[in-house]
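One chain is shown next in C-alpha cells, namely the form predicted on its own.
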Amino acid sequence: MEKGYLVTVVVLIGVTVRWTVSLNSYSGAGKPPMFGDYEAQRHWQEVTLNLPIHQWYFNSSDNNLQYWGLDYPPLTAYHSLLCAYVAKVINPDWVALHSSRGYESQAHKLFMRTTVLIADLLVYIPAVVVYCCRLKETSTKKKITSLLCILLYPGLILIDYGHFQYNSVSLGFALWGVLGVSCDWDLLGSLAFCLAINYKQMELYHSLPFFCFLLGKCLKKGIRGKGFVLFIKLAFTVVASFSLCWLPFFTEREQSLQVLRRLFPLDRGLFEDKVANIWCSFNIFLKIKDILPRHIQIILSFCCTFLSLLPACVKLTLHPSPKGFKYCLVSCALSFFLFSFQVHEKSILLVSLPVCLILSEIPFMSTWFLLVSTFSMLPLLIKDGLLVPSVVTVMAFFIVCATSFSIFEKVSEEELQLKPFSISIRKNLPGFTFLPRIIQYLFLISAITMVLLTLMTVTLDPPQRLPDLFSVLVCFVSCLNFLFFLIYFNIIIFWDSKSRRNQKKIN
C-alpha cells in the first residue's frame, strides 16, 4: 500500500515539472515563416485529416513539403491525424488546410500540451513505472528514487514539453520492447520495439542490440530445436508488424519508395546542424563535408558506425543477458549519434533512455551523463527560449540524483563496475590503483566546463568573426566528453565479470 502510494506521489511530480515547463514558450512561437516544431506537429495533423494517404508524403500543391514535410514512419501520422479528429471536434480552425498555418491561440497550446501529457500518460510513464518496479535486488526506496530521478531527466522533458516534440511516444515504446525481451516476453517486446521503429526511425539506433540479444537466445536454446521455432516467430511478429503499420503504403511500389526517402534524407549531407558528434567536431579542423564527395562521407560514416558498434554486438549475440543488452543500448546508440549520418541534436535521447535504465547501478558515471546529454542540446533550448527551465530541471535533477543515490560517495572501482578492468591491468602495473581518482577530476573538470561554456553563452557576445564559437564549443566539448563514455561503457562490456552478483542484475 505504502509503495503504490509513495509511485503516486513521484509520478504526479513528474507529471507537475513536464506541465510547468509546458507553459513557457514553445520552439518557432511568432517566428515566421516556419514558426519551429510546435507548427510541424500542428501541420502534420492538417495534412493527415485534409489529404487522402497517399498524399501525405508527396510534395503537391496542397502539402508543400518544403513547409514541414511529413518525414516520420506511419505510425507518427497515424497519431497526428488521431490527435486532428479530436482537434477539429473542439475548433475546425486548428487544422483547416492552408488558412491554418503557424496558428497560435491559448486555447490551442493548451490542447498541443495535453496531447504530449497524454501519449506520455499512456506509453513512457507507465513503461518507467513498470521497470522501476521490476528491479531486482532493490530495496523499495531504491525503486522510488530511481523512478524520481528517470522522470526528472531533463533532457526529454525539455525537448517533448518546451521544444514541443513527442519523443516519450517512442522511448516509451522502446522501453516496454526493453522489459518484454528482458523478461522472455520476447514476441511483445519484439512487437513493442517494431512500434517504436515505425513511430521513429531514429529508433534504429537501439536495433541491432535488440536483433543480437535476441540472435544469441536462439542460438543459445538451440538453432535445429526451440531456438529455430523462436526464430520463426519473431520473425513472423517483426513481418506482420510492420506490413500492418505499412499496409495504406503498399499499394504502390513508388509510395513505399517515397515514405523511405522522406525518413532518409541523404541529399541533406553528412550532418545540418551544431551536433556533439564526431563529424561536427572534426570539421573545426578540416572541412569534411567539402573535401570528400557525399558518397563517400556515407561509406566513412557507415564504416566508422558499425566499426564502434560491431564488437559490443558480437559479445551480446555470444553471451546474451539482460545486463548486458541494457549496456550494449547504451554503447550502440552512442557510437550510432557519434558516428552515422545525418545525426539531430535530439537524437541524444536515444542514449539516454538506456543509461537511465542503469542509473541505479552506476549512479555516479549515470548522472554525469545525463547531464552532459542535456548540455550538449544548450544552444537549441537557449534558442527555443527555455535557458531557465533548463537551469532550473538540471539542477532539480542533481540534486535528487546526487542526494538520493549519493552519488560522491560511490566512486570505488566496484561501484564503478570497473573491477575487472583495474584488475587485469594491475597484472602488469601493480600500482594501478588511482583509476576513481582520475574519473572524479575528470568529471570535476567537465562539471565546470559546463557551467562555465553556459554562462558565456548567456552573458557574452562571440565574436563577429566567430558568430557560432560558443555553440561549436558546446558540441565539441560535449563530444570529448561522450567519446569517454563510450571507451567507458565498452570497458565494462568486455570486462564483465562473471560472478554471481553480477549475473543476478535486473530481469
Contents of the next structure:
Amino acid sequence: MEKGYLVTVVVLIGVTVRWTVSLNSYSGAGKPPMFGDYEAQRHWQEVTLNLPIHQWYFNSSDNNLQYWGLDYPPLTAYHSLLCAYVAKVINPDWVALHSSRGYESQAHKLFMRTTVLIADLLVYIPAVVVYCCRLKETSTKKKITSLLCILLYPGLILIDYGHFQYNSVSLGFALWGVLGVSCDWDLLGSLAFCLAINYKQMELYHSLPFFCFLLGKCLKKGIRGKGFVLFIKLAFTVVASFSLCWLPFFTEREQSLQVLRRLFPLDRGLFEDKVANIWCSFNIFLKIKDILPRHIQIILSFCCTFLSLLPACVKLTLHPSPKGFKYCLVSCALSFFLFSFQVHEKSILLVSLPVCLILSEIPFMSTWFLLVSTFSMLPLLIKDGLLVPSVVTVMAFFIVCATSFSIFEKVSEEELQLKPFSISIRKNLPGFTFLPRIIQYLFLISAITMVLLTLMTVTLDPPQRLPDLFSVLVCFVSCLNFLFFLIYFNIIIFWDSKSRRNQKKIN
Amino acid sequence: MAVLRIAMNGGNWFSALALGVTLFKCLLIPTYHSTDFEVHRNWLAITHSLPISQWYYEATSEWTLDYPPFFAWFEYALSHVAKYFDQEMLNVQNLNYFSSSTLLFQRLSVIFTDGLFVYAVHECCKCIDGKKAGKELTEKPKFILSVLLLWNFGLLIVDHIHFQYNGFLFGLMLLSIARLFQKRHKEGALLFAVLLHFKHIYLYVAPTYGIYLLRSYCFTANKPDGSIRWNSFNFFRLISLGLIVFLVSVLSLGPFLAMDQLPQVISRLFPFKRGLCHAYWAPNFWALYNVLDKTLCVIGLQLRILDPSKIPKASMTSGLVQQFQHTVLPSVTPLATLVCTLIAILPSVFCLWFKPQGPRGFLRCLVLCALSSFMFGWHVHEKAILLAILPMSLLSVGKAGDASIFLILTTTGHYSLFPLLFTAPELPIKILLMLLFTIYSIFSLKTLFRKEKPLLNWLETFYLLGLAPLEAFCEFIFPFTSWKFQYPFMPLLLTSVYCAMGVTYAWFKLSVSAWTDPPVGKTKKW
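How about the form predicted in complex with the partner chain, since we already have the form predicted on its own?
Let's see the whole complex now, leading with the same chain.
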C-alpha cells in the first residue's frame, strides 16, 4: 500500500496527542486522604505485589478494602502485578506495603503514564489500525481518516491519559473480539472478548451482542450440523479462557464468591455521583434512590435494561451480520448505560467504542454522539483539572471529523441511514420528508447547549443552595441526547435488513 | 447550519491544518520551558515599567534586553495585555517569577502571534503552482508545503516547548519572500527591513536581499544572454528602496540616536565577548574543526610530538567550556569567522548577480547564505538552522534535487535541536514529533517526485538511519554507563559532530547546485 506512511503518520499523531495530554494532572492529584483513580491503580500494584494471591480480594489488616480495594477481575490484578514488578526494579518505594500510600512524584507519574501508553500501544492502537485497514467498500483515504478520527476520540484519551485508567486495554480486547468475530475467526474473537471481560467486568455491556451474534451464526449453519459443532467449540473456548484467568481463585469456593462480590457490589446504590443516565436524571424530579427499597431498584433497572435491549438482540440473533452486530453493540451498550444498576460516568466509553466503529458509515451522527459522550464527562474532567486539554482535544476531534468526512454535507436521509424508515412512514404520512432537517436542527440545539453549559460551568459560580446545579444540568442534557440516540440506533437496526430485502426484490 | 457547512467544507484543508496545529500548540502549554521564558518575562517587565531611555541600560536580571527596538516595542505592546493576566510578572525586581497565569499568557502570546506565520504560509502556498498536482489532496505540492511549514518540528519545539517568538518573525520573513515572488518588491523590502529591526539574526541573509533587489528590481532589463544591461538602471527604484530601509531604521533606532544611546544599543545587540561556539556546539564547521583539533592533539600526544606540559588543561578535560582553546590548529578569532562567512557567502551572491534566475534563484541563494552563516558564524546557536530549513521547504516541493538536500538538512538540523529538551517527560514528545515530521517529509516528497530518481542514495539513507542508534545511545544507553561521570559531555559532542557532517554535506550540495543549475531560460518556471 503506497499510503502506508500515512498510517504511520496518523498513528504517530495519535500517540503524540496521548502523551501530551498525559503531561496534565491526574485524578486526585495532591488530594489526601483518598486521592483518586491514579492512587487506586498504584495501590493495586502495591497489594498484588506484597500479598499472596488468595488475599487480594479479602479484607485484612494489610488490605483495607475500604481504601481502593481491588474490585476488577483477575486480569487487571495480573496486569497490576506485572507493573508492580517493573516499579519495584525502578524504585521500591513506589510499591512498598503501607508506606507507599498516596505516593506521588514526577518520576512516578512518568512511570504510571508510560504503563498506560505501553498497554495502549500493545492492545488498543493495533486493533484500531487493523480494523480501519480492513474496512470494506471504502477508499484508502477514508480508511486513513477514520483511523485518525478514532485515534483522536477525546473521551478515551482524557480518561486514560488524564484521569488515569486502563480502559484502552479492555476496549482494545473487545475490539479484537469484534474484529475476530466479524472476520469469521469466531474462536479467536471470543477468546479476545473473554479477555476483555476478565479485564474489566463492565465489558459485560457488550456481551449480549457477542452472544447473540455467535448464536445467530450457529443457528444459521444449522443447529443439528455444523452450527452445533461451532457452538460446542465456542462454549469450550469461553469456559477454557475464563477458567484460565480464574485458576488461582478456584482453590476454594469462598475465593471465587468473594471475587464476584467485589466485582458486583450490589450495595453501592442505583448510581454513583452524577451520571448521564435515566436514573440520575429522573432523580431530579423524584428521589427514587431513597424512596424505593434496594431490591426493587435492582429489579426495576434489570427489567428496563432487558426490555430496551431485547428487540435489538432478537433481531441480531435472527439475522446475524457484521454490520448489524456493530449497531447492536451500540444500542445494547447504550441501553446498559442508560438503564442498568450502578453505572459510572466513564462507562459511556463502552458505548463510544462501537460508535467509533461506525464512524465511517454515519459520520454525522457518530461525531455528534462522540461529542456528547465526552461532554457528559465534563464535571469529572473539570474536577481533575483537565479543562484545557478537554476543550482542545474536543475541538481538534470535531475539526478532524468535520473536514475529513465533511459531515455537514452528509445529512440526507440516505446518509443518515433513515431512508427505509422514512419510506415506511411515508406510506401512511406522505409529507414526511423533514426528518433530516429536524435532525440538523437538533444537532444545532444540542451543540449550542453543550457550548453554553461548558461556558457556564467554567465561568459562573453555582447558587449556594444548589452547588451541583451545573453538573446535574450537564448530565440531564447528555441523558436526553443519549435517549434520542437510543431511539435513532434502534430505528436503524430495525429498518436495516428490510431495505436490503426490498432491494433484493427490486433486483 | 449553512455557515458551518461553508466554514468546514469547500476543500478548506488549509484552515484545518492551521487550526489543528494551533490546537496542538495549546496542548503543549504545560510542557517544560527553558530560561528563555524568564528572558521574555523580564523584557515584558522592563518595557512595561521603565521609560524608553532605561530599556537598554537596565541590568537587574542577567537576561538584559538584547534584541533590536521593534522587539522591545513588541514586548511593550504584549505587556499591556499581560497586565490583565498577572500584574506581578511585570515587576522588574521579580526575578524568576512564575505563576500559572503567567505561563498561560506567555504561551498564548506565542500561539496568537503565530497567526502571522500561518498567513505567511498561506501566501507562500499561492506562489507555487499546482501543475504537477496529483488528483489526491495529499499529493499536491501546496498541501505538502503547508504541512512542512505549519507543522515544522523545529518551530514547534523551539517556540512552543523551549519558548521563543520565532513563529511570527519567520512569518515576516516568509511573507517578504512571498511578496518578492508576487513581484511586490517594495513591500517585500519593507517587511524584511522591519524584520531586521525585530531580530538582527536575520542580518545573515541581508546580503541576498540587497543584491537581489539591486540586480533584479533596480535593473529592469537583461541582455539576451542573461548578463546585465547597465543602461536599464532605474534610479527611482533604488531611491524608493533606500527610503524604505532608511525610514524603518529611523523609526526603530531614531529615538535611541536622539537620546545618544546608539552605542549602548549596539553593544547589547552584538556581544562579541562570547566564545566561538555556544555551550552546546551548533553542528557547523567549527564543531568539526574543534574535533579535528582534539583528535590531532590526542594523536600528537601518543606519538610524543606534542609536549603534554604545554597543553592547556581545560581543553583536555571538558572541551565544552565557553572559551575553547585550540591546541594544534590555530585559534579562531571573530574576525576570522567573519572572513570565512563572507567567503562562503560570496559564491551565492555572485551567482545572484551574474546568473539571475528570478525569485527561485533568489530563494536558493537566501538558503545558501543562511546556511553559510550558520556554518562559519561566530557563536552560532543551534536554533539558527531554522533560518535555512524554513525557506528550504519552499524549494523542496519544486524540484527533486532540492528535495533531497532538504531531507538531509532538515533531518540533521532538527535532530541537532534535541539537546534543547533534556527533561524526561518531553523525551517522548520530541522523539514522536521528530519521527512524525521526518516520516511525513520523506514519504510525501517521495510520492511527489516518484517519477524521478530516488531522493536519497544508499549512503544518505544509511547516514540518516544512523541517527536512530545515536539517539538510542545518547538518551537510553549512555546514562547507565560509567562514562556518564567521566565524559558528561559526550552525547552532546557526538550529536553535534554527527549532525555537523550532514549539515556540511547539505551545504556543499546546495552550493554546487547553485552553480551548476541551468540558467533561467532552461529551468521550468514554477
